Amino acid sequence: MIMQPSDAISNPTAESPVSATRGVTARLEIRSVRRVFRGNVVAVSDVNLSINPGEFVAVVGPSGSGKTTLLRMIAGLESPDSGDILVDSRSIRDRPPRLRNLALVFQDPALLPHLSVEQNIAFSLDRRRLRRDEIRSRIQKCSHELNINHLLNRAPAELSGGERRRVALARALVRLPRILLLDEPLSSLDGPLGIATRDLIVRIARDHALTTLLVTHDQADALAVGDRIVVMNQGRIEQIGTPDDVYREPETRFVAGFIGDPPMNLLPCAFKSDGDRIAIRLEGIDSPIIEIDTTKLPTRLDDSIRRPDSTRFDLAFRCEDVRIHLNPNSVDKTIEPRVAAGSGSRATIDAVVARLEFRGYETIAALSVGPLEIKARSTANPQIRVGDRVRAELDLNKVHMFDRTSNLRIL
């Protein structure tokens, strides 16, 4: 069965005359939702998520993480195998898509080619037999908000990619939905057009106080627009938090290695106890990078280190938390880290500049440390060149550690 775009964005109250201003925002809850495809492929596994009225939530993850399947279940295009979906505490799991009072904007705008822009926007309203003056009022308001009022008489084939996205958004908003669902709405829009469309979507969602769920593979879009971010991987939620929480305080190794451009440095390391001191050593390098007083260890870290099966951990830190200093006096011997003298809040690592990635406003330096690599964020025109011997200074107050057995953060 081929579903018409209008079937997924219906408003059950649209039969009665409604002011063409805005709908009433709603609370969305996903409770222990699970979806398994043929071949026992688990697409979504026991997902729980609550979205507050008027909140803008972005779901981000790699391809195959389950984010689009989750969105389709909310819209009614997929049925969960277990769990429930509620709007304002009322289950909508068994309601057909047209009765869910949700607006879904697809990745493909899917405009009807034989209808004009105005007819595409009005299509679902015509089917619901609204008064002509009410339909015209809604179309005029939406087209003005989205700056497409000059396109109403055009055919979809005459529109640019950005214009088609705005028409699709108008087609959703004209129904006065309580919840807005966005499936990769910026995927084929590059550069300034993508940013402009993203900003427009955010403004419209805020102006209408819409409860909004955006699904995207682009973490930059997710971090830019979300009140909260949901990071998914292999059908599960890895972390839910504000953009700053997800970026600065990743709860799992996956989030640390996925969020950010570049993502966090993840350096495999091991622990060695020596009385009341524990030395943290990078794999493949003999000298310790950090020495810790065991009497001052956080309980979670202390428990993890002392587990019988604790063998491998990852030291994690952002590239902007690394400072690069030229080290012209370095001897051409093994590159190894050193524990900084003084307060112990910083460590320095001898390294060689392997690559420089110029980005205009900044440069990303890839530093070789024995068999390992560290990425550091630097100025647009750093005073270093490929092959230079440098010292990478690391702020230990901004370091995290992840247990490779559980993949959870322990520091």
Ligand code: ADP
Contents of the next structure:
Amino acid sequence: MIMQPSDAISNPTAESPVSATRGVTARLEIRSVRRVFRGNVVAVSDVNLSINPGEFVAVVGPSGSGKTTLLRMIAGLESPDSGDILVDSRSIRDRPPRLRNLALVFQDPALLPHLSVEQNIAFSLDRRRLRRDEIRSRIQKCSHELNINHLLNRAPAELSGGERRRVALARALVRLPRILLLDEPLSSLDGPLGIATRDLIVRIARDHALTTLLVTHDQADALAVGDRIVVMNQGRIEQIGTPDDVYREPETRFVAGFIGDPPMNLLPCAFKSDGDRIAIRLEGIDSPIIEIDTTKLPTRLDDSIRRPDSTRFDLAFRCEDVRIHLNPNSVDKTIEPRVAAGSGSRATIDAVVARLEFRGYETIAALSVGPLEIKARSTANPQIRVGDRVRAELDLNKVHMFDRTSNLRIL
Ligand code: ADP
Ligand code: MG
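Complement to the form predicted alone: the form predicted in complex with ligand ADP:
To see the whole picture, the full complex is given below, headed by that same chain.
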């Protein structure tokens, strides 16, 4: 019998210790899990994550950040060097993959080429000696949900990329798992097909109340599907939060520079401290653009910020928090530093439009400010042109600051 990777992954069998709770969603807990490969490659480092029953969590990070290794450890295809993995408070660390009651859909799912689509889906069920009519009914239900009824008699070679993905999903779902693990299920599905597949996955996960962990390198996909987002970088979790949390309140410089399209503006800046007031100027630009009255801040600023001539910080803000004024003279004539953390406080910066990226209902403008570049999102200024002198107005209540040494947010 030919084994394929996904068939090593479990399904609820009669002897499964969790089969009694089939159909009930599961809580998945990952505790201090670590995996080091040969050559001292730390693929996953001290990952802690608790996923609620029926929750849809999206893990996002660049290539090599440890996402696949994490999924493979949950599925039992890889053993953690340390840490534990629990389902409903019971360790599954030493449980073989087929008894974990979860399904993993691989990044490049391989179907058995000599079997029909229907046989591929039925492949693992047959071995479990389910009644024929039970197998039929499960396959029919899955095929209907995934819109592959018309493909059941085809050979895998006769499927498109999107169809192959749907068949791989059917093969996972027909086993009625309680936990669904998806490794880059949308990669290589471009445009409308990718979005349709994404919507389908979300609908099925919700309909079956599956505890779902979807891994992707695409932050837009992650934000679109996740109840919560886990941002990974170099084997570590940088932040766990709702899409809104990671978008608006990134905890690390990495998250600020990774989430969003475009990601946050990150501008190296320097400080001059004068008692409770701190003047911030952008690197390479002489006049300060912002003054912060530290007594008015909701958060305490790190003491290191008061060090003279410190340049270890980045000013960070979203491009939609910059307003472009086409006529610089219509705003403030002089560029005075403004006091942050008060209502309505804004800083103005003179800039030149360097590039425009048309996106339909909005335009992303790249603005040159001395040696720096600021991206601004504009829906109201279709008349701006490359080369225009503009005044950028920054909403200081939306500004963050990151320490470039620790990468942590300090404001
Ligand atoms: P991602 O899925 O986020 O791209 P992976 O989990 O595949 O990341 O890989 C994380 C790191 O572990 C990478 O540096 C990768 O080269 C390394 N790695 C993954 N699998 C192995 C393996 N079997 N042997 C050695 N190194 C590995
Ligand atoms: Mg991967």
